[in-house]
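Given next, in structure tokens, is a single chain: the form predicted on its own.
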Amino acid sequence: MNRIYAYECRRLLFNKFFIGLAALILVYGHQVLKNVTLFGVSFTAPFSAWSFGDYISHMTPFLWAGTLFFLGFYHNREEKRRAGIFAAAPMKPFVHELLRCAAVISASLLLVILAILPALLFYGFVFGCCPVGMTAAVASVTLLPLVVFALGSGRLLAHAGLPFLYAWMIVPFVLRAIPLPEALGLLNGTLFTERPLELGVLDPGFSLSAGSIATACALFVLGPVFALVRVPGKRQ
């Protein structure tokens, strides 16, 4: 099973959209550095917890869109042609689709540490201080619900067709361009700027809305639910 677990690794990491991706996130995440979190955001410190925050919002999207890409990849017509063969393979079908599943999760861990890195090495050169509790802490409980929330729903929408698949990746993007409620600021990142501010002090400690738990508790728990529902007429 080690075996085939690494191999469906190799598969969703040695191809040109992750590599892509990854330079990506490296590049853009480098911007966003340079141009915003160097300043602060709402009068807050650049390596406080909400200028990290807003740090990883603008990331964010980009690590969704990946995530469904790795669900994506095992629905496209170069895989159900190769169905046949693994259906043919002496491992149970359920635990070929275990293994897939930890490839999948393991490759978006693996674009998290990506998107963090360059904030940490962005922390030790320019402040010289590397805050890895902070950003472990923040990255928790604000970016770990909406990636679980991403696998779910994403897993779901899979299995009911690639074209929902590929609609549900915008999401996101579409979000960061409209207001919402406070309660919902970490599905745009609006928490991260107007929360300090409604704090009313200077560079207040990082603290999360009863709202905002709320919201971030559903995406956990709406995660796996949508991951275990299955899709009329379609094989699982």
Contents of the next structure:
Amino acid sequence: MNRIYAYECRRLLFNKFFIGLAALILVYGHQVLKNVTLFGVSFTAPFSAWSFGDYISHMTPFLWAGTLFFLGFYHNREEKRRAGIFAAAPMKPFVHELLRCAAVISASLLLVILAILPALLFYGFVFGCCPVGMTAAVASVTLLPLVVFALGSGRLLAHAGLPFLYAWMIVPFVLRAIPLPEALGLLNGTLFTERPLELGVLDPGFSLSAGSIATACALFVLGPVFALVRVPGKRQ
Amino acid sequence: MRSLRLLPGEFMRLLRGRLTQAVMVLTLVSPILGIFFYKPVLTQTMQSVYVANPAIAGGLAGYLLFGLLTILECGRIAKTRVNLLTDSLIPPELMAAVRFSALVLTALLTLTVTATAWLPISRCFVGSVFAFEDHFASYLLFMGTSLLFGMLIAASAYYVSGSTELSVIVLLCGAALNLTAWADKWQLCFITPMVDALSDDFSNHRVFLSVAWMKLSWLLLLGGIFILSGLCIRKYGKTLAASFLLGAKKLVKPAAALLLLGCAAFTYLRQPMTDNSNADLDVLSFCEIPYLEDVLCTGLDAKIVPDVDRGTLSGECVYRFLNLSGEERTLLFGITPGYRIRKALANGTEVLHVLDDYQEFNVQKLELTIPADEETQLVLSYAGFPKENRNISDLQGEREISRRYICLENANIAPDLLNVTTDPESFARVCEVVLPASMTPVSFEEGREELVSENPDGTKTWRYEGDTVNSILYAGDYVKEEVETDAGTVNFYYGAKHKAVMDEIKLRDVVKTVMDYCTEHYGTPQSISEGYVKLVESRIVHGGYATPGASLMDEADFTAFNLKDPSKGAGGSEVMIHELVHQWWGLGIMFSDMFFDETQGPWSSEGLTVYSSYRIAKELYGEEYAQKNYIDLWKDNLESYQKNFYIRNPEYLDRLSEDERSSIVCGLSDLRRYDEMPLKLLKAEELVGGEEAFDEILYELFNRELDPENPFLTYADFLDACGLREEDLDLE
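Got the form predicted on its own; could you also share the form predicted in complex with the partner chain?
Every chain and every other molecule in the complex is listed next, the one we just looked at coming first.
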């Protein structure tokens, strides 16, 4: 199983798409840090959890799209032609599916780490601090539900058809451009710019509103639920 | 030739595709996003709202839509594996060129239809100030080029990667960078150009020129990348590297690509639109240059000829110096970046001149030496395209020289003297300017403009005089109205296209109210010594300014759009009020520095001017309006200033680069003068016993006996007059 997991990871990571996406994330991250995060958001320090959260929210659409593209690898035309060979292999399709999910999760986590890396370097070089704990905490609270949801919903849509998956990739870009209720601020980044002002104190500690926690939990739960839903007529 | 034969068929095939038709229709309707959702141009002139915003929004939508269409078209043949057949019939790079040309034609067709379809809509909304040339220039520059860039980026990404997914990500990344990290960098916003405003009453030549230059840089860059990426199109089933090497065997394409990339770098680095002024706005090194004690300037004759077609200016100045030292003296002049000295003659002999690279506040230092003669006549001949200050590059468009509008200030007209004073008794400056016959000149002087001659080439030569080296000149299609007030006559100049709006808002009444209010409360200012003051409407400058005898306001507050907004008050003319009040505070009474003096803290002419404007607004529009639009706004802004992380933790500023530090500090210093000081004055008003008592103090200060050695009104003078200490006005 380990060998198949490693093989699936290699398929996802050692290709021009991943290398290109990684390069774009690094370049885009650097530009956001230099031109946006440097000034701090909502009167907080550039190295505060809020500013970092704002930075991560800028990166979210690309991480989302990356995760969905990884899923798309397993549902394109070539892959469907290979399905017969995989079906003949002495491994339960469910286990194979789980291994692929694990590979996509690993690749997505790698993208998340690549997105966080420039921020840590930026904080280290400019401000002489390296808040690894804070960045990990904020990223896991904000990104993890989104990645899990992207995985689950993406898998469902990929079964329905690749065009749906591609359309789903655009959603976070659109969400960033439209106003959303406070509870959905996690989805377009306004959580990190508006909540510190609402808290009414300077340099507030990082916290989520009840609405945001509910949204994060819903995303976290809905992801696996969607992943388990089977599209009628698509069962092998 | 073969590609030309293939093109019509490919173009028609593309047009028949449902996806293409969907993209064309969506692009056609996309400008509506600029009216309701995406409004990058915040200045609310009619043309900004109903022409610039729809065109820019359409450009962004078109960038994405045509980019996606390009990616799908590039991958169409490979997806169905028909490329194995077609490649044997037509070389893949030829087919790619034909396909891309067909896409460009489709985009061109879409752009033409969109611009034409939106013409009657824009015209209907914009009304009488609509300009056809601005509409088509906006759609071509703001929208059309973005469509092309989307296709170039998408095709390049696909040719290199051969991956639909990665190409989509590259396309989106371009849009994301443009909208976030590069949003305030005029040379990098390649999809949605940074446009401050489109003028209704005057021309937009400079704005379009700036956008065109930026787009040219990107076109060259993306064109170079596109040609290079074209070499990567897979041939004979070879890999990326092998295909590239095969394609690069013919050196024409790599050479063309390198040439384009080189030109892109050149146009980016050597752009002619903005200068290299020091980003630290607290540095005033040119003002600190000591004056030569034994050299005086006794006169200046300047003749300037703006080239309204090219946006350039040429001029010749004759300075007269009195050199009492008996030795050669080095003189320093400040000239506008972009100008070049053609000739420098001292008493008829050519003198060496050196132009320093250092620039500050849109001024560049020129150094030259005059002979030991007691009297020297220095002739400076110069010409060029005046650059704008890079620190306000987001507000480009002010330095307009076009057939419909000209704005020239100080060193734009004649090189300023940096280390020589003028002889206060005998100095006289005479300026002659050659303008198209249709233009009315308005000098920012107390004197009037005289027509010298009507020239055979259809131009007119005008003359205006003054007693300082610096002068300001506006010219355009102006209407002049005279308003009689207690302080004197206000000669009100505004754009002819705006006459209907000015009549509608009864601006004459507001002008009279402001002038009479200030005269009654503070007295008659000496700056209106000739018995009249000019009030000039300019193209968008986000505010205004004032000099003795003249005040400037911009057109933004008088647009039909603003006047229909009930939240903007009954008159919508606050900038005009502010600039008229400067005839009292700042000109009638001088402050040690008109703009900002670090030693005085937030004390400057702006504090009293903003406070007085608030009082006038309170009288004109009521207490509630004044509270909401003045006091509450000051408090909010001051709170933002005090809360700013770098203000609270200045030690972190030292960790930033000089440019980053300057941009943060300078952006915040205005808040102290425009918001903190008015709040302190409001507190002083309360402490001295209310408005009436405070007005009496201000009246006394305004009419006090001036010390000729030190005529400035300092913070200490103000506090003494109020009987207060500095700490009494500390804000909580």
